[in-house]
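There is one chain below, alone, in structure tokens, taken in the form predicted on its own.
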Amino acid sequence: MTNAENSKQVELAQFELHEHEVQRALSRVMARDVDYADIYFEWRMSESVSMEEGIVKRAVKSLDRGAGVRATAGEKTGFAYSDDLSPRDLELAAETARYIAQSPRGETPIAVTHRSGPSHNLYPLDTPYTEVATKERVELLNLIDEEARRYDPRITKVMASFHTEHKVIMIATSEGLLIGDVQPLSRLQVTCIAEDGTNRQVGSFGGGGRIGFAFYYEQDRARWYAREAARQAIVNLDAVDAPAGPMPVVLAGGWPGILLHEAVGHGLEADFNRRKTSAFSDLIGQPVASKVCTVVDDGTLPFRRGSLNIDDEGTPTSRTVLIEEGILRGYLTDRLNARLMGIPLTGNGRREDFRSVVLPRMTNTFMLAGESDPEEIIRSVKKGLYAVSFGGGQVDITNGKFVFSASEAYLIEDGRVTRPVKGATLIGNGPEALKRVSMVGHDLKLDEGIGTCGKDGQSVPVGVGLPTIRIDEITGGGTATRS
């Protein structure tokens, strides 16, 4: 028996199913008016421990499993799910999906172009999280609590949480594909509160990915997370009010790539473009950014939070060039939108869980490194803002307008980073902001592995990244300058 065949048998056993039961359920979906059908099986063990003030406040362990059945006919999708994997319930879900999808077909479906590539093995782990005891998790949080308080006596409150999941998925399709994957994931988050008299500020930091438990002890990472959260809170104690109005802005590398993800990335997902609701619709081959900007989505980076061996339709993930030297080159696709648009399948079909429908979603989205020195970029700004980290943000996909709040930012005065600022927001338009990027640093950095992306009520883990970049003009929200 080959490794692939053995893997399939293990996954079938995980769901207490036999292959003939899966094929029988699939046969219930297929009918004359159904183009394609698949069944997505999921088994997920999640564990979460949180600590506040040195006391474990919450420890939760949960197990969830089920299957989602999909049928597509033209542009119409029928979907049903069951958390009972008995043959009868599986067949009932299949029949429901078929009934929803069946309808007269309008256009002849366009064949999907598959991108070929080697099989991935992006996150091999020696020890699964299911074998990490709660005691070990608590010890990790205790270490963080002690390190953060040691940083500065003005740190008055420390909150830390550690979340892991061990997920097994299997996809069976009407085209004869039966494929599965085991997907580990973890995230460690630290929040510190600093107080100085009546001044109270917050700092937050963390990291994770599809990595083993030992990762957090390697290179003293857990302690570093604690110190960074504490440092940010202390820095913000001395922050002055942020200026308002149009100004040059320098974005630091790493997590500030969340602005790229929200303001640009969502607009490059295929469903919005098929429906003509994106600011990037019908712009393939046209300039949408300055020539120094190249943006990619890459789901093949080892151990990264947004990476996957296969997407939730069984397609291997890939590296997709979205914008190349300012020119729009492509969109992120799932099977349905790739077929209907007649464009390549990129391996970006994702869902929150078996209860959710597949949507085209980002994996790890980032701008490639340029040629400028990061210090040179800062020196080029006489008066502006240097944004190091972001909190929340909002974007309107239809026009690309966004608003983001900076959790750590500084003034740039005469080419030097000076005072920290608070209350800084960036207001702009994604495509217009990209066109105003004049300098891109050679210091590409990916985020630490904390990103979660929301779309249509579904959340999935993602990664972002950015080198240091200069945006010549963007509107900052803060305190207006008096004339």
Contents of the next structure:
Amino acid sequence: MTNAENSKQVELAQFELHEHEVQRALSRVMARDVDYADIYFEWRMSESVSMEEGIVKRAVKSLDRGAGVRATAGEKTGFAYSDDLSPRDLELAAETARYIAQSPRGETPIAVTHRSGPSHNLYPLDTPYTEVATKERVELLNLIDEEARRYDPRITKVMASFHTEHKVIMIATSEGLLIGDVQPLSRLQVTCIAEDGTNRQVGSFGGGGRIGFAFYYEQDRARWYAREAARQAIVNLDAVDAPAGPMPVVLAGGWPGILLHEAVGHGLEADFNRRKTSAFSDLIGQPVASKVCTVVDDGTLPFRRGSLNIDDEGTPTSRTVLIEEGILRGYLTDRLNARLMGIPLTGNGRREDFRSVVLPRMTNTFMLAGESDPEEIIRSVKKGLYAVSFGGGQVDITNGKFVFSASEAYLIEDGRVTRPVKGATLIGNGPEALKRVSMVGHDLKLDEGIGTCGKDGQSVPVGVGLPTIRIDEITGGGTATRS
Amino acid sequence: MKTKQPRQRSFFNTSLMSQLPPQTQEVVAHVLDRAKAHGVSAADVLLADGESLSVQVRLATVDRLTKAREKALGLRVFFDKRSASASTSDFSPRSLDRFVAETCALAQAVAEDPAAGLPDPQAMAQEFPDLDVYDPTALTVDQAMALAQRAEKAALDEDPRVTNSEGADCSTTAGAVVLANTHGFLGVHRSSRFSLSVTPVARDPDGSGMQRDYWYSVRRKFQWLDSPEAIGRTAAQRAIRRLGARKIGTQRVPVIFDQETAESLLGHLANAVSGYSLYKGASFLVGQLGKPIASECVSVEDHGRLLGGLGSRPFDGEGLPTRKTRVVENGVLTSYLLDTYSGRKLGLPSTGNASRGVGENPTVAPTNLYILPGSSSPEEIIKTVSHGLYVTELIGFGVNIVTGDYSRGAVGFWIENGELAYPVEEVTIAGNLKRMFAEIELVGNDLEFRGRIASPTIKIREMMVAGH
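Could the form predicted in complex with its partner chain be given as well, to go with the form predicted on its own?
Below: every chain and molecule of the assembly, starting with the one above.
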């Protein structure tokens, strides 16, 4: 058996299905006027353990499996899902999905062939998470409490959680494709509370990816996450009010790349652009950033949280240039929008699970490194903000206004990083904000692997990255009047 | 539970069991029996079963039709003070047996937790009033499609500046939750939900850009939904009024939150008074029980048995009776929101606010939570402001429940001499929740429920608005 053939058998076995059953369900959904149909099978085993008050108190496990059946006709999508994989339930779902085309009952025989396996194997693991004993997970969390408390006696509460999932997907399409992927994912998060008198502050840190369990012990990562969460909480004990109003801002590398996710990423997802409801509609070829900015979305980085071998429609993921030296180059697509817009497939068709429809989504979105020295970027600012870590962000796609909220930030005074400031939201306008990026550092850094993106009620894991950059002006939402 | 008259049902009544499909009865009983065979000291099972239909229409044609039937079962086991939870959607007997065994094994791996355990047997809900939350109306695909089309058409017809649409959505779900535990408790709760929403996009003929907004109606019963035309018109008016929005200067001014945005402030309060935030020291209200935390015009209630309420249910996620709890009385914090576990950690009884996803540990959530209405109309409140901001939408996550620090992106209207002068965007509003609640000067008379949390319009004395 070839590798591809072997992997096909593994996935069919996972769903306790025979190839002819998949073919039959697919044949039922293809009727006259249906352009395309697919079935997405999912099997997911998740496990979480959590620690607080120095002990691992909770363990939660869930098994989720089911199939989503879709038919498209022109702009219309018919979709049905079932958590029962019996042939009878699959056919019922197929019938519902076909309803959209308003076609008479009929059958178009479909033969599914495994054309090829995924074109890359970005996350080969020696041991799947289903084989990592709960006891080992508990031991990992037991490292955290002591390490965080040792950092500073003012750390009064330490909470940590470790979440893993082992997800097997299989996609069968009316074009004859039958392809699968095994997608591991895990995340370790630490939250610390520091108290000094009545002053109470919080710090959070964590990391993860499509990586094996050993990752958290390599380079002593678990303990480092604990120290970082503790450090952030302690720093915030001394935080002063953040300034309010327009100011120059220096963003540190890594997680502050959430700027790109909100300011440009969402606005470049093809669905909004096909409907012409994005602030970026019809701006391809136009300048939307300064010349020092090149932004890509890349689903092919090994072991990253936002990476995938294939997207949830079976398309191999790729690297898509969104902005090249300031010029808007491309959109992120799924099948439906690529077909309707007549643009290439980029491998960005994603869904939260079998219950959700496919939408164009980001994978790992980041800005390429520039030439400036990060120290020099900070020195160039007389009075401004240096933001190191962020909580979430959000964007209004239609008017382009976006926000992202700093959780660790400092004042820059006369080119030097000085006092920490309280968390504050930064707000800007997507098609304009990156035009004010005047310096890009040579220190590109990707985030630690804890990002989750929400759209239309669906959450998917994503990554972001950024070198140190200087934005000449953006509005900061603090409470202090600037002198 | 389909009749309108409130009915009393006795504790562990077998007639309740008979309302369930035989397969569901068998599954619940089987899982509890298997758990006992593994030697658990206590356990509970939560089974959820439902059907849903959703139709999305865009520019008059169907964009997406989604139909589904779902079921899932969650099991929580206790071996004295050790506990674990798990869920599955695979109900085959072989798979369920393995599932129970794995859940029991999971519990052996965690540490003993002195506060772990089911609620006291005497505390379980013993009567199950009909709360008017179930409507058997089954919308057909064509009916749902027509409702969405009417709502979108009304939005597009309202004004020539409404030129595009992100679509309209009509959805309905109906289902049942069954909760059973080794105390012999069995509760069944059937509910339904109907919703209709539309998101129009308006464009200024002068080319000053696009704005979208939306409006919606969500109810337990189909007949209670607002008319599609009313929803569409409101959505269109909300999008149009945002056209030509400007940024304003950075300044400290009074801020009025409309119903929708005030509701989000109440959501932050719910988070801060949750037993879990409190015992973890992760709330700006730690140690504030019995103390003033808001201005005297603020009273807050959580009511789990509001007839027809979107958060109403006869028993909570642990099987305890839901009830009405006064959380804030004239500005004084009179109760936290608790379940059994967080209550034990704080030395207080549960308030019947356990909320729980299938296979998850209980956490705390409000049922129907609202600020009691005051006497001023929204217009009267606006009239009290000479220069200030009327906020109609908030974006971002800049809220720190531990410290109360608050900084979010805002959209709204500039108020000049008691009138809405022009739309505002790309500004932030910032403050601290402690101070914001203390500085609520006025509470409107316009309490309306469009979700589980509701607030009238409120006015805060002063916040920092950052713009130019």
